[in-house]
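As a starting point, one isolated chain is supplied in structure tokens, in the form predicted on its own.
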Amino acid sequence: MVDTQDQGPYYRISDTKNADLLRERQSATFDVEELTQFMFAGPNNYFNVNIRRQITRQAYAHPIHKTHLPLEYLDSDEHYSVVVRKSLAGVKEAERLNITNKKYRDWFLNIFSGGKFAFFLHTSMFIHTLETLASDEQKEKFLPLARSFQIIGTYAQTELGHGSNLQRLETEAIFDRTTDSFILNMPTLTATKFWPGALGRSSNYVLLMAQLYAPDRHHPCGLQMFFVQIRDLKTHQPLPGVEVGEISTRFSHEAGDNGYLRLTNVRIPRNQMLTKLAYVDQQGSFHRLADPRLLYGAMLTTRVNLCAFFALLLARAVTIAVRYSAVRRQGQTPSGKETLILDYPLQQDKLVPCIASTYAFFYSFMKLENLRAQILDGDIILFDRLAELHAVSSGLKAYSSGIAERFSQICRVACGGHGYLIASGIKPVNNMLDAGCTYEGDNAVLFQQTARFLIKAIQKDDDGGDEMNIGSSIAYLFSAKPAPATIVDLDDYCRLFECRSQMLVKSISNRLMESSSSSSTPHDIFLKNSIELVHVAKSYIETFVLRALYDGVRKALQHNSLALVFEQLFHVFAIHTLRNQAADFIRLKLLTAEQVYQLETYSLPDMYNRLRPNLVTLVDGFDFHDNELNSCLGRYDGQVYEALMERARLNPTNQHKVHPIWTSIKQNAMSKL
């Protein structure tokens, strides 16, 4: 799987069969696999597009592929069969293709399944919480059982009453010295594990997160991570002491297999608590092992991940909603021709700003990928950055969930009626990024965590503390350096954005210092002003979005015909951004109101327009395969229409010329003539 076989675009423009689409593409100044090239290839860039690309070849080349109506038409009991048919047959075809790559074979599943690989959680979460903190002998003894599927996993952490707040959750394993186990409990029906993926009807065995009792129930050794079986391995079924089963249906089935979980005095033996941190000896004695800040890593893993598919989630709806634009005509000239709705000055100013967003996104993860690796992938990690790790990681997913989740709607509705449908390919995304801003921590809470790390690191400074790492991405706040007067170049975009940071995190931290004088706890103060604090937090990661975007406009420079693009597309996402922040620039004298008016209502249109011949190819370059897109509207070949009329009568209501409900009213009528 390292050969060169495939790796070329899915698409070439002759394959276009709409006129308008043609055009569009033909008017554009650079050619899209530079594009494509330059943002995702190579062996060090984590998306490996040529890679990837043969990845997708292999995986929809499969005949399982046409054996089942779209998803939208089956009911829910055939949705999860066709899900998990399609998932263990991808697993096999991963292995006839000896996919051996962690990375390319979760590439290949989850395309295989259509983005609803039923084992996502086993792959990722289960088995990378396994080799980080199970001992030699577990890994030794559960990861061959996992790697090869004779048991599927998921991690389950959420409970019924407690999600973020991890130290509140309620399930408790009390160690029994008699039996050497652990006795496993759900006390109240908070306790109840609720939300995990593939808990619900798939798996077999969970990583339970629960509060150590040990050696009895009176001495608390706090969260622990146990290996606890819930389904026999022969029959599927629950076993004694375990309740399980599926939540209430979400928003087209989009999440996968959601369960609950309830466990009554289920024994596990001692050796399955995960013990690389900690563990109970046979008296019941609790030994830390090691830092347990390590617990977090899987997690911080996790939300790092989750920064680039919500990228890719984005890129999905804006390519579909540009393209539809780009074929759709509406309204017409005083002259009687149709409008193409792209050239609407109101449909770019829903759109461009979709689109520079995405490539933002889309350096903001790379770049935080980058710092995670610099602190956990090391031979020692660093734990004294691992803290900055936690405040960038937990404010970029809060940020990029909820602005992409707010720009797919956008572009939904850029698209009309026909965006509303399934077959759109757009509100399953929307479902998803939707779901995303409350997954995986609530957004809210994010933020107010990154703006506890912000407030930290400046009464550090103001207290005397070391000095910040140069590279740090907070390293700006302790800067002397000026705000610019006026925007001259993209830095001075940079600059502004900095210096808005600085000045809200000193002063709600000056703020905060002068109520610690009150009788007021320090709970009740952080609480008062969290309306604020969340406000800083997206400041600071406002700034860090724009900085990872102005390093990918420098490197861009080095391509001649892709610079000016990216120059204006940073112009965008600046404008953009410092226009629904306004009344900060305004208010803090960074900019007044004069400055923001012309940015707004006359540099950002001019960049649209500068664009213009461009957006579309700036969407083809995010490379996306027609049936990863799942869209008649967004459809590389611009046959949108056909599209759409081939999905309408591939719904199974249409087998019936007359519905059944209709000769039944029909024939009671007659009966009373």
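Rigid core (definition): largest C-alpha set, two forms, superposition within 1.5 Å. Since this is a predicted model, take the numbers as computed values, not measurements. Residue numbers count along the first chain shown, from 1. First, how it differs from the form predicted together with a further copy of the same chain.
Core-superposed comparison between the two forms: the C-alpha position of residue 654 differs by less than 2 Å.
Residue 14 is not among the residues whose C-alpha shifts by 2 Å or more between the two forms once the rigid core is aligned; its shift stays under 2 Å.
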The other form holds:
Protein chains: 2
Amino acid sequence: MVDTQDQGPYYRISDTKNADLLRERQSATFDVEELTQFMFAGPNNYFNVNIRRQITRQAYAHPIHKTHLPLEYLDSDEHYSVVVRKSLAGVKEAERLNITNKKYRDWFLNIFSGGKFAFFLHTSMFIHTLETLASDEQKEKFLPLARSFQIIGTYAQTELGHGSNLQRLETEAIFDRTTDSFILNMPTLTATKFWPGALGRSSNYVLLMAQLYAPDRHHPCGLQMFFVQIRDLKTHQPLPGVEVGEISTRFSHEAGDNGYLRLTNVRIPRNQMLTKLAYVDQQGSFHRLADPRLLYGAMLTTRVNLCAFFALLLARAVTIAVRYSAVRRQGQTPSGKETLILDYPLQQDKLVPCIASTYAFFYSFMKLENLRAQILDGDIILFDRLAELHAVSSGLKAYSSGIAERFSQICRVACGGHGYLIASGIKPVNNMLDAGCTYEGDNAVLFQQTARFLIKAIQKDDDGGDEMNIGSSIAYLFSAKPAPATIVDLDDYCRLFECRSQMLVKSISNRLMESSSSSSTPHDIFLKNSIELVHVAKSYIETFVLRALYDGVRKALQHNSLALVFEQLFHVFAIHTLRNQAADFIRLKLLTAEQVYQLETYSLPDMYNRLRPNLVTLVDGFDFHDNELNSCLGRYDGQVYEALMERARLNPTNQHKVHPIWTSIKQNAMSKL
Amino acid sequence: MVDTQDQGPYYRISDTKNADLLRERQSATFDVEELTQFMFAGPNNYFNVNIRRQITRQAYAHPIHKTHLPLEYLDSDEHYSVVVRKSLAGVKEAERLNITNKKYRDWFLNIFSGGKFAFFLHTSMFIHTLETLASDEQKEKFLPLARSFQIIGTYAQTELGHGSNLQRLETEAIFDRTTDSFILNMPTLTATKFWPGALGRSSNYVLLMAQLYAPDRHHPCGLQMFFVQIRDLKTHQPLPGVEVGEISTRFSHEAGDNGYLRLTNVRIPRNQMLTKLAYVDQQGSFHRLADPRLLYGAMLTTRVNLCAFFALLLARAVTIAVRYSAVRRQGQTPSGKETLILDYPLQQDKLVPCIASTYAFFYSFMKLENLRAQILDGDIILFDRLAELHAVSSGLKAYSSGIAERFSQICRVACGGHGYLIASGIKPVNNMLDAGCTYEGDNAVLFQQTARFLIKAIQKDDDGGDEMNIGSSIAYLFSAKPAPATIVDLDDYCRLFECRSQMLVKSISNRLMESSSSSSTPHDIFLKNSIELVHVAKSYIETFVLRALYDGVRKALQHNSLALVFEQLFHVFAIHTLRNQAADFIRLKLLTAEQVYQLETYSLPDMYNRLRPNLVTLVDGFDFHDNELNSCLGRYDGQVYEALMERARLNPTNQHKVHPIWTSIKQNAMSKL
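Same protein, different condition: the form predicted on its own was shown, now please give the form predicted together with a further copy of the same chain.
Entire complex below, previous chain first.
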């Protein structure tokens, strides 16, 4: 699969059909391919754009993509069928093309199925959990079945009544010594497994998280993972004792097959509890084997990868909005010329901070991914730094989903009414980002975990401290370096943010310590200060993101044509973030109110002007294939109106010249005459 | 239709089945019915809650509501059919019940059709425009047909290429003297009418906005309105020269039947141009008859009513989120008790400002509605105050849709994963509010119109001024009253906001005037400052809203049990709004950074605590029927989990034990064995 021909850009400037958009591309001060290679290529670059292009071309070459209407026109059963068909075809095609590297295979399957790979939870969480939590014997037995798709599984954790609070899950597995098996039950309505993807209609196995009771009902042993068959492998019928189905309709997860599951007295053999961390012997005695923090590995990796996913989603939204803004005209000058909407300062104020933030999010993810590789790599885990990885990944997941949701909504509004069409490609992205604000950890909960880490770190240091913080993302908390008196270079912005974060962490930590001498419990004190603690966690993540972007700017220095543009993006991100948090900087005397006002009123629009010739090329650099964007507004060629009209005419309801309901109404009306 | 039995509340506290929710309702310090009557009843109250309850009960009593699954389970054609069937049934039922008052009839039809009345544009814009812009002769001819639903029409303005900029619409009507008719054409692709509701499959007539050319192609006479038949009245087939269909799929407007329309050489007689404002004589000469500002009437009234619509939508979202938060438990205290999520300060920080803002939006709407009644009432228009009505309604529409969109998203996230279900009832509300940010005037455009009004007003005053401003919403701009040194009572908050708004308007006005001596055109100067101008417009609207809420608090003083609660809501709204705009207040030296910090860190959570026993009752006071909320999470009785499970089991895909795609896959797999 090494063909460098396939690794070039999808489009050339000459593919642009819209004259305005063409002018934008010609006005750029740098070469788009240089940008793409700089951002997304290189030996250690997670995105590996050249391989990605090859895989993308291979995926879209398959004839199956021409066999159905745009997905928004399918009813929910058809939609599901198309997604399953494509997912299975993708698996076969990956085999045929011999794409064996796990990461590339996952990308291929994702691209092939239009971002809706039906067995995503099978190839990720299900197999990963087996690899992590199953004994060698269990792996030998289960993994080949899973890897060859002879069984299809998902990960059944969340229940109707409990999400974030795992300890309270109610599904139970009671050991039965007489039959050497576990009896599985959902003792309450709220114990019903609810939401797991691929559960409703697709999976025949689940990894079930349940409360273990052994040797009997009266001895709780905490949460364990069980390998449970729920459908017949030949007929796909639910097994006895199993009620399984799809939950009610979601926004934008139409084909995600989120399901519910109720088990009634379902029995599984004792060796189907995953036993790497703990096991139950024949007598029903419970034994721990390993550090239960091993469980975190999968969750942490998922959370890190989500940060890349959110950055990519936001990149899609802003690519569409910027390109459309370079085609759409609205309003006019006194001389009667219609204005390109990208020329409006208000439109720039929506989109340029969004472009800058997207670059910042890519760099933050790459910084986090480096941290992950240091701390957690397969079976190697640095337990003493796991807390930091947990804190940064939780905080960045919460921060980037929240900010990206907001920005993608701004992108949708920036496209006016047409942005509201599914065919805009933005509204679906906005809905996916919205979902990201509550799945894999509610954002408010995650920020509190980040805050806990910060408080612990600063209090540990006060207690005598240790040196483990040097080189970590919190090293600056312990620095005595003063705030810059004036902002001269980019590092001064970073220092400003670091000083703010440091002052906020110290002040809340002091407040917590003072309160701890009162009669309140630590739990109550934390709760009472939780609004501010979340704010402190955000300020730490903002600092992390700004510093990550700063590192990116420094790398760009080696590229003459890119260096200046990256500096400008940095200014935009820094000032935009700062203006939203102005009260902090002013109160902490890091900036005066007048300084903030000058920055946002003059420096920021000035940066918009400087970046103006490069806006389209900056989003082109994200290197999306038109099929990925799936957008009438964001097509590379700029043929926006043609695409909108074509998509409207494809609407299957238009095959009726007269909708059937009107035929029936007219007949009734006639018969009364 | 006067039956006071029907005018009582829909529910009693004893209907509550969830124990936690019951406790919330019992803890209230005031009577919910007193609140509802205070807010939504009274001789001049727009909402007339008692009539509304009667109409609502009548609407839901009809058996048609039991004939279909929840709408999210219907495919798009079925969905449309159900909505049309219900809408026609609603029209008949309103007739049978003799609901003749226009407002109540509109309410009834809206409630009857679950907020999706298929002929909303017919009964509002279409008929209203005929009433306003048709000559007496035309009215006599067309209105009886429209009012009796013999013809069904819509309002076709927006085109594929142009929305807000009406002057650039491209559809053309060329007078043809030889046949005494107009020839209608869409000369370009972008001239295609695109988006009008009820156009795709429902309407047989449209009011078409088009550029008139008379006496011939070379003489443009500007935009005029034409009465055009597009479908055969008997067969419902599109007429020759008419291409009409639905546009591609939208979020949440599934059955809105937004359509596109292309006309090719369609001829209509000369008397089908609406001629109240202007007409073309037999020779093709064009004559103006009346002030074209009459055109604004319908647009302004629509915009005013939207402010009520947005307040109601937000009220729905927050009702659901607060009730669910009083049922859902998550996390636990060290003693092992699960915490009600409404008890978390972070949850309160999401929801209490939202409750306060909802009340503020209701009062702002009522204040705006009073203004409208003074300035614009049927044919009576005070032209000299029309600009103010335009400015306030534009600004409030933009402000309330934007803020409510944001809050409804916060409500959705506050409900965790379940909030993402359509059955949450919140996500659909959020999508409707999102749509509201760009329809009937893009928010960014509307704010600029408000800003223009403010600048004109302040500059006129500087030029010598006049007294027309006394009693208007901008009177404070001309006041010399100083800012309060400390905040003692509620009026001090209002003064703070007024001073800020005044200072911002004056300062930007001065800047514009200074620039006007430069070489730039006024258009360019306005554009250059547009980001700040929008900010100034927002600060004016914030002041308007705060003052409206203040008036509400003063009214509540007559109700002992409500007075304190309204004061607390005022504090929450004022401080919440102020913290988001802190930089302004600090820079203008109206408050110090430390004051703002104290307010948000101590006063605000303190208010949350005081309001805590009343939160559920404050949303109960909005008085929604469960069918209106259409939410598993927000039901009055609190049976959340039962409802979620019931709705999931209703999912029609669950009637297959094995989804057909798997049957086909298994058969293929078998045949290979």
